[in-house]
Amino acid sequence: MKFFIDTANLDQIAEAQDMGVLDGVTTNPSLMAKEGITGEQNIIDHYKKICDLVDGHVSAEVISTDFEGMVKEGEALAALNDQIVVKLPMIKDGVKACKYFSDKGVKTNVTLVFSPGQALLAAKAGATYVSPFIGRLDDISTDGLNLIAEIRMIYDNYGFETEILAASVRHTMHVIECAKLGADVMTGPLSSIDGLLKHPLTDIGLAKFLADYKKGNS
(Lines of atoms letter the chains of each structure in order from A and count residues from 1; the text may use other names and numbers.)
(Lines give C-alpha, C1' and ligand atoms only; values in the text may rest on other atoms or scores of the structure.)
Protein backbone atom coordinates (compact mmCIF):
# COMPACT_ATOMS: atom_id res chain seq x y z
CA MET A 1 0.00 0.00 0.00
CA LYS A 2 1.31 3.42 -0.95
CA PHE A 3 1.24 6.26 1.57
CA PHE A 4 0.43 9.73 0.28
CA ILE A 5 0.10 12.79 2.51
CA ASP A 6 -2.84 15.12 1.89
CA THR A 7 -1.51 18.60 2.55
CA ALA A 8 0.22 21.63 1.09
CA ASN A 9 2.34 22.13 4.23
CA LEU A 10 6.00 21.77 3.25
CA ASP A 11 7.19 20.99 6.79
CA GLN A 12 4.74 18.10 7.13
CA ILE A 13 5.65 16.78 3.68
CA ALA A 14 9.35 16.92 4.57
CA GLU A 15 8.71 15.14 7.89
CA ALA A 16 6.83 12.31 6.18
CA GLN A 17 9.52 12.08 3.50
CA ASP A 18 12.26 11.89 6.13
CA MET A 19 10.45 8.97 7.79
CA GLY A 20 11.13 6.99 4.63
CA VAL A 21 7.58 5.79 4.01
CA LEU A 22 6.12 8.55 1.82
CA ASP A 23 5.14 7.63 -1.74
CA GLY A 24 3.47 10.86 -2.88
CA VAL A 25 1.39 13.95 -2.14
CA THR A 26 -2.17 15.03 -2.85
CA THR A 27 -3.37 18.57 -2.44
CA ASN A 28 -6.18 20.83 -3.57
CA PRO A 29 -7.13 24.53 -3.63
CA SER A 30 -8.54 24.36 -0.09
CA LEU A 31 -5.31 22.94 1.29
CA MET A 32 -3.31 25.54 -0.63
CA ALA A 33 -5.44 28.33 0.81
CA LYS A 34 -4.99 26.89 4.30
CA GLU A 35 -1.24 27.50 3.90
CA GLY A 36 -1.83 31.02 2.57
CA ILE A 37 -0.94 30.02 -1.00
CA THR A 38 -3.16 31.96 -3.39
CA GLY A 39 -2.80 33.26 -6.93
CA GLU A 40 -1.97 31.14 -9.99
CA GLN A 41 1.80 31.75 -10.03
CA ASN A 42 2.19 31.20 -6.28
CA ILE A 43 0.33 27.90 -6.56
CA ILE A 44 2.50 26.83 -9.50
CA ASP A 45 5.65 27.70 -7.55
CA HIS A 46 4.37 25.75 -4.55
CA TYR A 47 3.79 22.64 -6.66
CA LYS A 48 7.40 22.91 -7.81
CA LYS A 49 8.57 23.07 -4.19
CA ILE A 50 6.53 19.98 -3.32
CA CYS A 51 8.02 18.08 -6.26
CA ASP A 52 11.50 19.03 -5.04
CA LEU A 53 10.72 17.53 -1.62
CA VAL A 54 9.31 14.15 -2.63
CA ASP A 55 10.22 11.35 -5.00
CA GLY A 56 6.70 10.18 -5.90
CA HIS A 57 3.60 11.48 -7.61
CA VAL A 58 2.11 14.87 -6.73
CA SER A 59 -1.58 15.37 -7.54
CA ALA A 60 -2.24 18.91 -8.76
CA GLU A 61 -5.89 19.90 -9.14
CA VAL A 62 -7.45 21.87 -11.97
CA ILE A 63 -9.91 24.65 -11.17
CA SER A 64 -11.87 24.67 -14.43
CA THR A 65 -15.11 22.73 -14.77
CA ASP A 66 -15.27 22.71 -18.58
CA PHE A 67 -13.31 20.38 -20.88
CA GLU A 68 -11.28 23.07 -22.65
CA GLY A 69 -10.32 24.74 -19.38
CA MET A 70 -9.30 21.44 -17.77
CA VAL A 71 -7.14 20.53 -20.74
CA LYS A 72 -5.41 23.93 -20.74
CA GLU A 73 -4.75 23.84 -16.99
CA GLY A 74 -3.83 20.17 -16.96
CA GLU A 75 -1.29 20.51 -19.75
CA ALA A 76 0.35 23.42 -17.93
CA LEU A 77 0.49 21.47 -14.68
CA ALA A 78 1.81 18.31 -16.32
CA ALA A 79 4.59 20.34 -17.96
CA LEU A 80 5.93 21.40 -14.54
CA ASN A 81 7.40 18.03 -13.62
CA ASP A 82 7.07 14.35 -14.56
CA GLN A 83 5.86 13.72 -11.00
CA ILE A 84 2.69 15.76 -11.52
CA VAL A 85 -0.63 13.90 -11.72
CA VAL A 86 -3.47 16.01 -13.12
CA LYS A 87 -6.36 15.93 -10.66
CA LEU A 88 -9.78 16.13 -12.34
CA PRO A 89 -13.31 16.33 -10.88
CA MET A 90 -15.78 13.48 -11.35
CA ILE A 91 -18.09 15.28 -13.76
CA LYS A 92 -18.82 14.56 -17.43
CA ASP A 93 -16.18 16.96 -18.74
CA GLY A 94 -13.77 15.64 -16.13
CA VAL A 95 -14.19 12.10 -17.47
CA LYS A 96 -13.75 13.44 -21.00
CA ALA A 97 -10.55 15.24 -19.96
CA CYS A 98 -9.34 12.09 -18.22
CA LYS A 99 -9.66 10.15 -21.47
CA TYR A 100 -7.89 12.96 -23.35
CA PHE A 101 -4.94 12.93 -20.95
CA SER A 102 -4.72 9.15 -20.63
CA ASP A 103 -4.55 8.84 -24.43
CA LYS A 104 -1.57 11.21 -24.32
CA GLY A 105 0.17 9.34 -21.49
CA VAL A 106 -0.47 12.05 -18.90
CA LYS A 107 -1.15 10.71 -15.39
CA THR A 108 -4.55 11.56 -13.91
CA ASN A 109 -6.39 11.38 -10.60
CA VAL A 110 -10.18 11.53 -10.77
CA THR A 111 -11.35 13.06 -7.50
CA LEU A 112 -14.59 13.59 -5.56
CA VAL A 113 -15.72 10.02 -6.19
CA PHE A 114 -18.58 8.80 -3.99
CA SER A 115 -20.04 5.79 -5.83
CA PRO A 116 -18.91 2.58 -7.58
CA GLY A 117 -20.43 3.83 -10.83
CA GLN A 118 -18.28 6.95 -10.77
CA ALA A 119 -15.20 4.82 -10.10
CA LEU A 120 -16.11 2.55 -13.02
CA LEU A 121 -16.35 5.54 -15.38
CA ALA A 122 -12.96 6.84 -14.21
CA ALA A 123 -11.34 3.47 -14.87
CA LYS A 124 -12.97 3.23 -18.31
CA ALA A 125 -11.49 6.64 -19.12
CA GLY A 126 -8.03 5.38 -18.19
CA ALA A 127 -7.48 7.23 -14.90
CA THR A 128 -4.17 6.53 -13.18
CA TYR A 129 -5.85 6.98 -9.79
CA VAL A 130 -9.43 7.20 -8.59
CA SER A 131 -10.07 9.01 -5.29
CA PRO A 132 -13.10 7.82 -3.30
CA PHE A 133 -13.68 10.15 -0.34
CA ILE A 134 -14.34 7.78 2.55
CA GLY A 135 -14.31 10.33 5.39
CA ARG A 136 -16.90 12.55 3.77
CA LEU A 137 -19.19 9.54 3.32
CA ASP A 138 -18.75 8.68 6.99
CA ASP A 139 -19.77 12.27 7.79
CA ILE A 140 -23.24 11.62 6.33
CA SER A 141 -23.67 8.25 8.06
CA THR A 142 -22.67 6.22 5.00
CA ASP A 143 -20.00 3.51 5.16
CA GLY A 144 -17.06 4.96 3.27
CA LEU A 145 -15.03 1.78 3.63
CA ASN A 146 -17.74 -0.23 1.89
CA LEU A 147 -17.16 1.94 -1.18
CA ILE A 148 -13.50 0.87 -1.20
CA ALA A 149 -14.57 -2.78 -1.08
CA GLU A 150 -17.06 -2.33 -3.94
CA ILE A 151 -14.55 -0.55 -6.16
CA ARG A 152 -11.91 -3.21 -5.43
CA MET A 153 -14.33 -5.95 -6.49
CA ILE A 154 -15.27 -4.18 -9.73
CA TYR A 155 -11.68 -3.40 -10.68
CA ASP A 156 -10.56 -6.96 -9.93
CA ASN A 157 -13.48 -8.37 -11.94
CA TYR A 158 -12.31 -6.63 -15.09
CA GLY A 159 -8.58 -6.15 -14.57
CA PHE A 160 -8.68 -2.36 -14.49
CA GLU A 161 -5.23 -0.91 -13.79
CA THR A 162 -6.56 2.29 -12.20
CA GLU A 163 -5.27 2.49 -8.62
CA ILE A 164 -7.73 3.00 -5.77
CA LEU A 165 -6.53 6.04 -3.82
CA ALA A 166 -8.51 6.13 -0.58
CA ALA A 167 -8.98 9.84 0.10
CA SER A 168 -10.46 11.86 2.95
CA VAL A 169 -8.73 9.46 5.33
CA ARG A 170 -9.28 10.91 8.80
CA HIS A 171 -7.42 8.65 11.22
CA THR A 172 -5.19 5.62 11.66
CA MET A 173 -7.96 3.01 11.66
CA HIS A 174 -9.04 4.27 8.24
CA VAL A 175 -5.51 3.45 7.06
CA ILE A 176 -5.62 -0.07 8.52
CA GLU A 177 -9.09 -0.84 7.17
CA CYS A 178 -8.19 0.45 3.70
CA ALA A 179 -5.10 -1.77 3.71
CA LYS A 180 -7.24 -4.79 4.67
CA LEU A 181 -9.67 -4.04 1.85
CA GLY A 182 -6.92 -3.77 -0.75
CA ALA A 183 -6.78 -0.03 -1.48
CA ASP A 184 -3.68 0.66 -3.55
CA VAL A 185 -3.02 4.04 -1.94
CA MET A 186 -4.20 6.03 1.03
CA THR A 187 -3.92 9.76 1.42
CA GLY A 188 -4.47 11.53 4.72
CA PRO A 189 -2.94 13.91 7.23
CA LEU A 190 0.45 13.25 8.78
CA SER A 191 -1.32 12.27 12.01
CA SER A 192 -2.92 9.25 10.31
CA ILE A 193 0.56 7.95 9.44
CA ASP A 194 2.15 8.86 12.78
CA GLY A 195 -0.68 7.03 14.53
CA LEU A 196 0.54 3.73 13.09
CA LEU A 197 3.64 4.05 15.27
CA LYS A 198 1.74 4.15 18.51
CA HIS A 199 1.01 1.28 20.88
CA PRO A 200 1.09 1.44 24.69
CA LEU A 201 2.96 -1.87 24.96
CA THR A 202 5.73 -0.48 22.76
CA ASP A 203 6.08 2.52 25.10
CA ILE A 204 5.99 0.32 28.21
CA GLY A 205 8.49 -2.13 26.75
CA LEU A 206 10.92 0.57 25.67
CA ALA A 207 10.71 2.29 29.07
CA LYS A 208 11.51 -1.04 30.79
CA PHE A 209 14.44 -1.77 28.48
CA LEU A 210 15.92 1.66 29.18
CA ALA A 211 15.33 1.36 32.95
CA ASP A 212 17.00 -2.05 33.02
CA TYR A 213 19.94 -0.71 31.03
CA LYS A 214 20.42 2.17 33.46
CA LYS A 215 20.34 -0.23 36.42
CA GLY A 216 23.00 -2.39 34.86
CA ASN A 217 25.25 0.54 34.15
CA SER A 218 24.81 2.49 37.38
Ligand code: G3P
The other form holds:
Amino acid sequence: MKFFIDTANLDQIAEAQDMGVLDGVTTNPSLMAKEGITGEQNIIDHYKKICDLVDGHVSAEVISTDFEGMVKEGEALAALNDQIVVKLPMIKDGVKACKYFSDKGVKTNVTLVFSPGQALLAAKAGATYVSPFIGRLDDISTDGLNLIAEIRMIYDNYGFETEILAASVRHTMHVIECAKLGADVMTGPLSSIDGLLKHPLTDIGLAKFLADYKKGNS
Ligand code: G3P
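The block above covers the form predicted alone; next, return the form predicted in complex with the ligand.
After this comes the whole thing, all chains and molecules, with the earlier chain placed first.
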Protein backbone atom coordinates (compact mmCIF):
# COMPACT_ATOMS: atom_id res chain seq x y z
CA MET A 1 0.00 0.00 0.00
CA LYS A 2 1.35 3.42 -0.94
CA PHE A 3 1.14 6.33 1.50
CA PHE A 4 0.58 9.78 0.04
CA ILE A 5 0.26 12.91 2.14
CA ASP A 6 -2.68 15.16 1.36
CA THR A 7 -1.33 18.64 1.93
CA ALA A 8 0.54 21.51 0.34
CA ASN A 9 2.35 22.26 3.62
CA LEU A 10 6.07 21.89 2.92
CA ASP A 11 7.03 21.24 6.58
CA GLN A 12 4.55 18.40 6.89
CA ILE A 13 5.62 16.93 3.54
CA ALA A 14 9.27 17.08 4.66
CA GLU A 15 8.39 15.46 8.01
CA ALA A 16 6.56 12.55 6.34
CA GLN A 17 9.37 12.14 3.80
CA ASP A 18 11.92 12.10 6.61
CA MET A 19 10.16 9.11 8.25
CA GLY A 20 10.94 7.15 5.09
CA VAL A 21 7.42 5.89 4.42
CA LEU A 22 6.12 8.51 2.01
CA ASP A 23 5.31 7.51 -1.56
CA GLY A 24 3.85 10.75 -2.88
CA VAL A 25 1.78 13.89 -2.37
CA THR A 26 -1.72 14.95 -3.35
CA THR A 27 -2.84 18.56 -3.48
CA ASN A 28 -5.89 20.44 -4.59
CA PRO A 29 -6.84 24.12 -4.96
CA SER A 30 -8.28 24.19 -1.40
CA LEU A 31 -5.06 22.79 0.10
CA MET A 32 -2.99 25.34 -1.86
CA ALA A 33 -5.22 28.19 -0.66
CA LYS A 34 -4.92 26.92 2.93
CA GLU A 35 -1.15 27.46 2.69
CA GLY A 36 -1.70 30.94 1.22
CA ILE A 37 -0.40 29.87 -2.21
CA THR A 38 -2.33 31.85 -4.80
CA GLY A 39 -1.66 33.00 -8.38
CA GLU A 40 -0.61 30.79 -11.27
CA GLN A 41 3.15 31.31 -10.97
CA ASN A 42 3.23 30.84 -7.19
CA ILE A 43 1.27 27.62 -7.53
CA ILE A 44 3.66 26.34 -10.22
CA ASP A 45 6.66 27.27 -8.05
CA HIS A 46 5.08 25.46 -5.12
CA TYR A 47 4.63 22.27 -7.16
CA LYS A 48 8.31 22.44 -8.06
CA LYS A 49 9.25 22.76 -4.37
CA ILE A 50 7.06 19.76 -3.49
CA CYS A 51 8.69 17.69 -6.25
CA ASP A 52 12.12 18.62 -4.88
CA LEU A 53 11.12 17.39 -1.41
CA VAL A 54 9.76 13.94 -2.34
CA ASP A 55 10.69 11.09 -4.66
CA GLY A 56 7.20 9.92 -5.63
CA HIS A 57 4.19 11.13 -7.58
CA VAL A 58 2.76 14.61 -6.93
CA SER A 59 -0.83 15.22 -7.98
CA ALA A 60 -1.39 18.72 -9.40
CA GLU A 61 -5.00 19.67 -10.06
CA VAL A 62 -6.28 21.61 -13.07
CA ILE A 63 -8.84 24.33 -12.46
CA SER A 64 -10.33 24.41 -15.96
CA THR A 65 -13.62 22.60 -16.46
CA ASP A 66 -13.55 22.36 -20.28
CA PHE A 67 -11.54 19.81 -22.29
CA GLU A 68 -9.28 22.31 -24.09
CA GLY A 69 -8.50 24.17 -20.86
CA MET A 70 -7.73 20.95 -19.00
CA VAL A 71 -5.42 19.76 -21.78
CA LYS A 72 -3.55 23.07 -21.85
CA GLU A 73 -3.17 23.24 -18.08
CA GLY A 74 -2.40 19.54 -17.73
CA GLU A 75 0.31 19.66 -20.38
CA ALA A 76 1.98 22.61 -18.64
CA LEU A 77 1.80 20.86 -15.27
CA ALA A 78 3.13 17.55 -16.63
CA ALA A 79 6.04 19.39 -18.25
CA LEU A 80 7.20 20.67 -14.83
CA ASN A 81 8.53 17.34 -13.63
CA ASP A 82 8.17 13.60 -14.35
CA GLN A 83 6.72 13.18 -10.87
CA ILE A 84 3.63 15.25 -11.71
CA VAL A 85 0.29 13.47 -12.03
CA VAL A 86 -2.40 15.58 -13.71
CA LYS A 87 -5.44 15.67 -11.44
CA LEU A 88 -8.75 15.98 -13.28
CA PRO A 89 -12.31 16.35 -11.98
CA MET A 90 -14.87 13.58 -12.53
CA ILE A 91 -16.95 15.42 -15.12
CA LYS A 92 -17.48 14.54 -18.78
CA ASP A 93 -14.66 16.75 -20.05
CA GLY A 94 -12.45 15.43 -17.25
CA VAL A 95 -13.01 11.86 -18.45
CA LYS A 96 -12.25 12.96 -22.01
CA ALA A 97 -9.07 14.72 -20.87
CA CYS A 98 -8.10 11.63 -18.87
CA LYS A 99 -8.34 9.49 -22.02
CA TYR A 100 -6.34 12.11 -23.96
CA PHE A 101 -3.55 12.10 -21.37
CA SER A 102 -3.47 8.35 -20.84
CA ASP A 103 -3.14 7.83 -24.62
CA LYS A 104 -0.10 10.11 -24.46
CA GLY A 105 1.42 8.32 -21.45
CA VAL A 106 0.80 11.25 -19.08
CA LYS A 107 -0.11 10.13 -15.55
CA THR A 108 -3.60 11.12 -14.32
CA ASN A 109 -5.62 11.16 -11.11
CA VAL A 110 -9.40 11.43 -11.49
CA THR A 111 -10.70 13.22 -8.42
CA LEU A 112 -14.03 13.93 -6.70
CA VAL A 113 -15.20 10.36 -7.17
CA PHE A 114 -18.19 9.38 -5.04
CA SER A 115 -19.70 6.34 -6.80
CA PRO A 116 -18.62 3.01 -8.32
CA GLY A 117 -19.94 4.14 -11.73
CA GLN A 118 -17.66 7.17 -11.70
CA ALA A 119 -14.72 4.91 -10.78
CA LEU A 120 -15.58 2.58 -13.65
CA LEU A 121 -15.53 5.51 -16.07
CA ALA A 122 -12.15 6.69 -14.76
CA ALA A 123 -10.69 3.21 -15.29
CA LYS A 124 -12.17 2.99 -18.81
CA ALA A 125 -10.48 6.31 -19.59
CA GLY A 126 -7.15 4.84 -18.48
CA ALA A 127 -6.65 6.84 -15.28
CA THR A 128 -3.45 6.09 -13.38
CA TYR A 129 -5.27 6.79 -10.11
CA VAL A 130 -8.90 7.18 -9.11
CA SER A 131 -9.66 9.19 -5.96
CA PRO A 132 -12.80 8.17 -4.07
CA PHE A 133 -13.44 10.67 -1.23
CA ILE A 134 -14.31 8.49 1.74
CA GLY A 135 -14.41 11.13 4.49
CA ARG A 136 -16.85 13.32 2.58
CA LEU A 137 -19.18 10.35 2.10
CA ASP A 138 -18.98 9.61 5.83
CA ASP A 139 -19.87 13.28 6.41
CA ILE A 140 -23.24 12.71 4.73
CA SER A 141 -23.98 9.46 6.57
CA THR A 142 -22.89 7.21 3.69
CA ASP A 143 -20.24 4.55 4.25
CA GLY A 144 -17.15 5.79 2.42
CA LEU A 145 -15.26 2.56 3.00
CA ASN A 146 -18.00 0.61 1.24
CA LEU A 147 -17.17 2.58 -1.90
CA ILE A 148 -13.57 1.38 -1.69
CA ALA A 149 -14.79 -2.23 -1.43
CA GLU A 150 -17.10 -1.79 -4.44
CA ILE A 151 -14.41 -0.24 -6.62
CA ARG A 152 -11.91 -2.95 -5.60
CA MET A 153 -14.40 -5.63 -6.67
CA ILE A 154 -15.15 -3.97 -10.02
CA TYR A 155 -11.49 -3.35 -10.85
CA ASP A 156 -10.54 -6.92 -9.90
CA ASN A 157 -13.40 -8.36 -11.98
CA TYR A 158 -11.89 -6.85 -15.11
CA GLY A 159 -8.24 -6.47 -14.24
CA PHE A 160 -8.29 -2.67 -14.49
CA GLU A 161 -4.84 -1.31 -13.64
CA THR A 162 -6.08 2.06 -12.36
CA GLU A 163 -4.89 2.38 -8.76
CA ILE A 164 -7.49 3.05 -6.08
CA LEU A 165 -6.27 6.11 -4.20
CA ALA A 166 -8.44 6.40 -1.10
CA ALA A 167 -8.79 10.15 -0.58
CA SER A 168 -10.42 12.38 2.01
CA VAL A 169 -8.90 10.03 4.56
CA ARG A 170 -9.31 11.73 7.92
CA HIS A 171 -7.79 9.42 10.52
CA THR A 172 -5.83 6.29 11.31
CA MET A 173 -8.78 3.87 11.23
CA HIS A 174 -9.56 4.99 7.67
CA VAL A 175 -5.99 4.00 6.75
CA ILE A 176 -6.25 0.58 8.38
CA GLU A 177 -9.67 -0.19 6.90
CA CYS A 178 -8.50 0.91 3.44
CA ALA A 179 -5.51 -1.42 3.80
CA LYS A 180 -7.82 -4.31 4.71
CA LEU A 181 -10.00 -3.58 1.68
CA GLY A 182 -7.06 -3.51 -0.69
CA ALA A 183 -6.88 0.19 -1.61
CA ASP A 184 -3.64 0.63 -3.55
CA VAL A 185 -2.91 4.04 -2.06
CA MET A 186 -4.21 6.21 0.72
CA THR A 187 -3.81 9.95 0.96
CA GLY A 188 -4.38 11.66 4.27
CA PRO A 189 -3.07 14.27 6.67
CA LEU A 190 0.22 13.71 8.51
CA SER A 191 -1.80 12.89 11.65
CA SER A 192 -3.33 9.84 9.93
CA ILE A 193 0.18 8.45 9.35
CA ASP A 194 1.57 9.45 12.75
CA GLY A 195 -1.45 7.86 14.43
CA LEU A 196 -0.37 4.44 13.14
CA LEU A 197 2.65 4.61 15.44
CA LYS A 198 0.71 4.85 18.63
CA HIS A 199 0.09 2.08 21.13
CA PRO A 200 0.32 2.50 24.92
CA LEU A 201 1.85 -0.97 25.32
CA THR A 202 4.70 0.10 23.02
CA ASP A 203 5.40 3.11 25.25
CA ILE A 204 5.12 1.06 28.45
CA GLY A 205 7.27 -1.74 27.01
CA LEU A 206 9.97 0.62 25.83
CA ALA A 207 10.09 2.43 29.18
CA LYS A 208 10.53 -0.95 30.91
CA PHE A 209 13.26 -2.12 28.51
CA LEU A 210 15.19 1.11 29.12
CA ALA A 211 14.69 0.98 32.88
CA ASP A 212 15.88 -2.66 33.01
CA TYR A 213 18.89 -1.81 30.87
CA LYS A 214 19.80 1.00 33.29
CA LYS A 215 19.45 -1.34 36.28
CA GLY A 216 21.67 -3.96 34.64
CA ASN A 217 24.32 -1.37 33.72
CA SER A 218 24.46 0.67 36.90
O1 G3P B 1 -7.82 14.01 -0.89
C2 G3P B 1 -8.95 14.81 -1.04
C3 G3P B 1 -9.03 15.71 0.11
O4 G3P B 1 -8.14 16.77 0.06
C5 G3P B 1 -10.35 16.08 0.59
O6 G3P B 1 -10.25 15.89 1.93
O7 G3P B 1 -10.85 16.16 4.26
O8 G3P B 1 -11.38 17.97 2.58
O9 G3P B 1 -12.64 15.84 2.57
P10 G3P B 1 -11.34 16.50 2.89
